[in-house]
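Single chain ahead, by itself, as structure tokens, in the form predicted on its own.
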Amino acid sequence: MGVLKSRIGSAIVTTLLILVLLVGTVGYIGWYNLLREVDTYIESPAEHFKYGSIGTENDQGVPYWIWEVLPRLFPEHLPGPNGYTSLGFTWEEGKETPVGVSKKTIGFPRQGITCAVCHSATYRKAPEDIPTVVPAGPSVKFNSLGYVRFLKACAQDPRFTADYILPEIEYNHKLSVLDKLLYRFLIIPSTQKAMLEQGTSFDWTDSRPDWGPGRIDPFNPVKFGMLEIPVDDTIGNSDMMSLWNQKQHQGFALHWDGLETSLTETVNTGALGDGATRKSINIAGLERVEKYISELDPPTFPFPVDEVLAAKGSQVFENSCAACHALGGERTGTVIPLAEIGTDRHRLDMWTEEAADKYNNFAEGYDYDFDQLRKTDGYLAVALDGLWLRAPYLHNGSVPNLQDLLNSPDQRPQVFYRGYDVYDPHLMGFVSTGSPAQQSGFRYETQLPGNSSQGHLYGTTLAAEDKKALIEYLKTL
């Protein structure tokens, strides 16, 4: 009977042993396959800042594999031909993703956004010239919300499903038994579902101007998803900033209103809303992020300058804009009022104290915390620096160049095109007028909410000499 109770404790345990080293095999495999995340360095500050990791793989990445193929699988959700460029996207040569698009693996590759994506300009001397990337500037192509709109287009279609979708990726991609049957019954359903998700949580933008290329609401959807504050009416249409040059901008404001007061942050918030968590935000990636723009100076004018009407035009710059817009200005990086600059309020509007208030206890618990976000009562007087990819003007892209800024309100273009990435050196903007512009662009409409070229009235009763003069000194800064 003794022999018999110990066969049967062996085989029990022997059961049990099987038993966990069949679960733990299991969960292994699942953890390798779907969560276990490897770290990925790219030694170069530039290529880190377009390519590199901030965190937003985890939650609002997409599986690289599917989201390489969508453009071809869905053609029609797209604004235009050739795929993701229709949508502003900028490849350089030789480059798996294009910039401001990261790949990491976590489990299986994914796809997620950097800051890069909306802070890297692009221009052409000429069409036929390929563009030239300027990292940390504006994007004047990146259109944010079409791309959001697109992803949900194509977890709507009926056709977004795993026999349709996995021969696409098997054409570049040779999927193991395992992977296939991984992507077939959980990574494709739940990447649909995902997509569907963030997709509806932009619903609300269907009642408000489109953003178009080069601008975003970059608060409310902060507002609305992250910081759980209802959805109301307002409108935080801007245009996207450069980042270049911050170690001469110490102690200035930040964002088009001055919410911010601290770069560290800043840079953080950036990556919240982009697709970071709380959790998956990448600190370190994102203080090398902050040290490359800090010592990134601006880009040179890439066109000749006229350097005796510069120098006339130094003068009227000291005269009339320096105190507003020079480094060192008295009121450079200081917000001022809206009363005084009598641009459009809308943007101003969309942010409350009552947002201030909850992103300031967002990170409560973490390693990094927020504690400098605000409410203010104007926009930034900003430094000109770079001042020539930067076009078109105003915090919410409502001028497309110099030329028309120093023109009264009633002057500027009530309808131009943005978006296309050719140059006008002489007056200093992309061009947004003609055949090209219309096709390649988007239609701004300053008469929309949001979208009045009202205000800044500084410099528009300067003599026309005056004025010619101060354009080709801003080519210098």
Ligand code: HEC
The other form holds:
Amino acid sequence: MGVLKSRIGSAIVTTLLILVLLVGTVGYIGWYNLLREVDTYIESPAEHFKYGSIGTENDQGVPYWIWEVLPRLFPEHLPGPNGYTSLGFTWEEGKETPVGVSKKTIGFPRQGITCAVCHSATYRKAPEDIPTVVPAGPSVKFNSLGYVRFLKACAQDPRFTADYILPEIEYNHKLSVLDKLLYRFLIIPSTQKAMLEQGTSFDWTDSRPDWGPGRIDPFNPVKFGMLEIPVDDTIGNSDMMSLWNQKQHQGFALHWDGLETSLTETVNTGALGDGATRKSINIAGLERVEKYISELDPPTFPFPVDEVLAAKGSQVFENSCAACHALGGERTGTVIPLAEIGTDRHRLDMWTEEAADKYNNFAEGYDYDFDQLRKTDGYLAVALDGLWLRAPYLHNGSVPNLQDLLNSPDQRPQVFYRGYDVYDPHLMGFVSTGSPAQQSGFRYETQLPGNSSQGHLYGTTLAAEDKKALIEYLKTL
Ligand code: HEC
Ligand code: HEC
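Having displayed the form predicted on its own, please output the structure of the form predicted in complex with the ligand.
Expanding to the full complex; the earlier chain stays at the top.
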């Protein structure tokens, strides 16, 4: 009896052991293939800024192998030929991903967005040139809303199935039997669901003027998504900003309306806005980004400058602009009330006291925090460093070049094309008229809500030769 009992006992123990091993093995395989995070470290600060993970892959990253084949499988959902390039992504020679796209293995390779997708400029001196990439400059080409809509259209396409997608992936990569099973039954269906959900969460944009390339509504997605504030009818369309030279901006408010006063918090909200979660946000990686943009000098004007004329222009600047725009100017980096500056009010009205309060409570209990978001009553008198590459101008990108900004609002263009990155050194802005700009650019109409080019009348009554000298000086900033 006793012997039998102990035999049964040891059989039970053995079965249990086998079960534990099996479950453990399956668990391990599952973890390894779906969740295992492989940290990547990119040594160069500039490369890290462009390609390094900031923690956006976990929640909103598309599995890399799927992301790679989408333009080939669904070209009709893109705005033009040449794959992701038609959405304003730029590939540097020899790089696997475009500027602003990271690749990280979390179980399987996933794609993520970095700060550089919006915060890296390109320009060409002539149409036949290869674009020069300038990290931390504002992108004029990246079409963020177009990208979200592309992913949604792919996910809605009835052909978004394993049978259609897997052979295309296998064209690039050898898949194991396990890979194929995981992609077929788990990764492809859950990616489709996530892309649809993400796309649908932007449906409110359908009833408002398009962002177009180089612009986003920076905080409405955050308000309606992360902060769970009911959808309202505000329009926050705003131009990308440059990030260089932050060491010279100490004490300045940040964002077009100065809704933040801490650079660290602005950097971290940038990552959350890009799709990092409170848990996945890569704080160490972002500290490196902050250091990089603090120390980075603005790019110098890549065309000849008339030094004598510029010296004359510096006097005009001193008299008309320095109080608000010189580094060390009395009002530089502070918010100028809307009643005084008179530019389009939509972007300002998009941000609310309620949103600021909610954001300030958003990361309680984490080892980073938000305390300095606020509601203001105007727009920031920004520093003008690297100004030449920041066209089109004003917070909504409504004025194509500096020549136009120095004209009175009724003489500024009411329709122009933005997103074409060939530079005009005389007007100080990107070419915004004519057929090449029209063909590859986005038609910007200033009469649409949020797009007005009114206000900022400074310098508009200067004599023609003073304007010319001032523009020459502004090239040197
Ligand atoms: C999808 C595009 C996009 C991405 C990605 C993005 N930003 Fe921005 N960023 C913007 C826009 C647009 C503004 C201006 C928004 C406004 O205030 O209206 C801005 C403003 C800023 C500012 C304020 C600059 C100043 O001088 O006031 C900082 C700093 C900043 N971003 C840092 C970051 C960092 C760091 C990341 C990555 C973690 C990031 N951003 C990711 C679009 C983006
Ligand atoms: C009273 C303060 C004040 C004065 C004076 C002033 N500006 Fe501005 N400037 C602002 C504010 C505020 C903004 C942001 C307005 C907006 O985007 O709605 C701005 C924006 C700009 C921009 C756009 C920057 C960008 O990145 O798009 C340029 C360029 C500019 N100013 C040039 C000038 C010049 C040149 C002068 C002198 C002729 C001048 N400003 C005088 C307050 C001022």
